[in-house]
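To begin, one chain is listed below as structure tokens, in the form predicted on its own.
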Amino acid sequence: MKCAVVGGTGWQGAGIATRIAKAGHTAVIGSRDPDRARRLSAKLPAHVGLDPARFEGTGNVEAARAGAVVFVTVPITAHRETLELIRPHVEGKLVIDVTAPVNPKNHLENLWPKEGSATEEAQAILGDDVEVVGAFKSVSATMLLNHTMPPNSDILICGDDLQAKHRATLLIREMGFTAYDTGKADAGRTIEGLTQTLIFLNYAYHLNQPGIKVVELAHGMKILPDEKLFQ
């Protein structure tokens, strides 16, 4: 299967492309500058140790047209413009929106769209005929690129279409991660905010590419909640 990575010539796009190839699919890397995309698709396979045949480079429109699944990995400042550009080419497709609202000029600031989150903005622009799922919002590009390492992150997903989330979950599993459905598209307002939080933790505590993992309390605990305590 061909998966487009629209705006894929940044670090996050390169990481997503790596994971697509790792899953055995072909990553069609798109860019406003097709030559830049072709250069990355030529260099990335050797950098991450994967089959060069799994990578292609082209323009954003051509990538969106070619991909059965379309990942959007642009900065929030280019998000709306890019979605409007690819809208005619993604009808009936699964679009996985990776964009977080972090200001590219100040990583400790969020630029929230009027819809509430990047995921909601994507759904509003692309329309009801496109299945939009927000995912990969809080996993570092470094973790994505290091595809042979056990992941330090789970993938929190959101979206209004349950079937689309099921399809995204299966693909995310192939890409080496566990996905958790966090609710409808408006849950993006929570999970997209985690990106800036993780960046702050990296800056403030010098944590090495921190991630989010979903864990449960171990079985066998001796002290349990009991309403009698408050009577």
Ligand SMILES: NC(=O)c1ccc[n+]([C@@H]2O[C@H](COP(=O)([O-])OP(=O)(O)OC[C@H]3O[C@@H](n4cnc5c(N)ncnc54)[C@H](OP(=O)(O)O)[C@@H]3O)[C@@H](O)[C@H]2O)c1
The other form holds:
Amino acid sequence: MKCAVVGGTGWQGAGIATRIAKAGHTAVIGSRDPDRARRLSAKLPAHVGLDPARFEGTGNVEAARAGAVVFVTVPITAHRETLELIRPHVEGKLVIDVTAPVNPKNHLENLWPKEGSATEEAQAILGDDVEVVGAFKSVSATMLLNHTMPPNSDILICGDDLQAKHRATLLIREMGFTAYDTGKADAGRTIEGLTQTLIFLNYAYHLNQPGIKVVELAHGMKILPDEKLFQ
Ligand SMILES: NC(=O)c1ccc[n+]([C@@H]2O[C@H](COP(=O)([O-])OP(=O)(O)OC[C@H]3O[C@@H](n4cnc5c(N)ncnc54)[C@H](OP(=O)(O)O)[C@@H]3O)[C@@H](O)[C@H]2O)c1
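Since we've got the form predicted on its own here, give me the form predicted together with this ligand too.
Below: every chain and molecule of the assembly, starting with the one above.
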């Protein structure tokens, strides 16, 4: 299957393209400048040790047209115009929005769209004929590129369409991660905020590419909630 990565010439796009190729699909990297996308698609396979036949580079519109699934990896400041550009070419497709609201000029600030989150903005712009799932918001590009290492992150996803989230979950599994559905598109207001939280943790504690994993209570806990305690 061909998967487009619109705005795929940045770090996160390169990481997503790597994981698409790792999953056995073909990554069609899109850019405003097709030559830039072609250059990256020529260099990236050797850098990450994957088959060059699994990478292509082209313009954003051509990528969106070619992809059966379309990932969007642009800065929040370019989100609206990029979605409006690809809208005619993604009807009936699964769009996985990776965009986080982090201000590209100040990583410690979020620029929240008027719809609430990037996922909600994407769904509002693309309309009901497009299945939008928000995902990969809080996994670092470095983790995505290091496809042979065990993941330090789970993938928190959100979206209004259950079937779309099932499809995204299967694809994310192929890409080497476990997906957790966190709710409808408005859950983007929570999971997209985590990107900035992780950046802050990186700055404040010098943590190397911190990630978020869903964990459960260890077995064998003896002291458990008991209503009788409060009666
Ligand atoms: N980097 C990470 O570790 C990370 C982690 C989690 C989430 N994210 C999110 O993932 C998204 C991409 O991150 P990134 O680090 O890859 O960003 P980036 O390098 O700043 O941007 C990605 C690509 O977007 C395109 N772009 C930039 N400005 C544009 C504009 N005004 N109009 C249209 N396209 C534009 C550029 O491609 P062309 O110039 O080739 O068109 C650029 O290579 C962001 O929303 C970020 O918050 C990133």
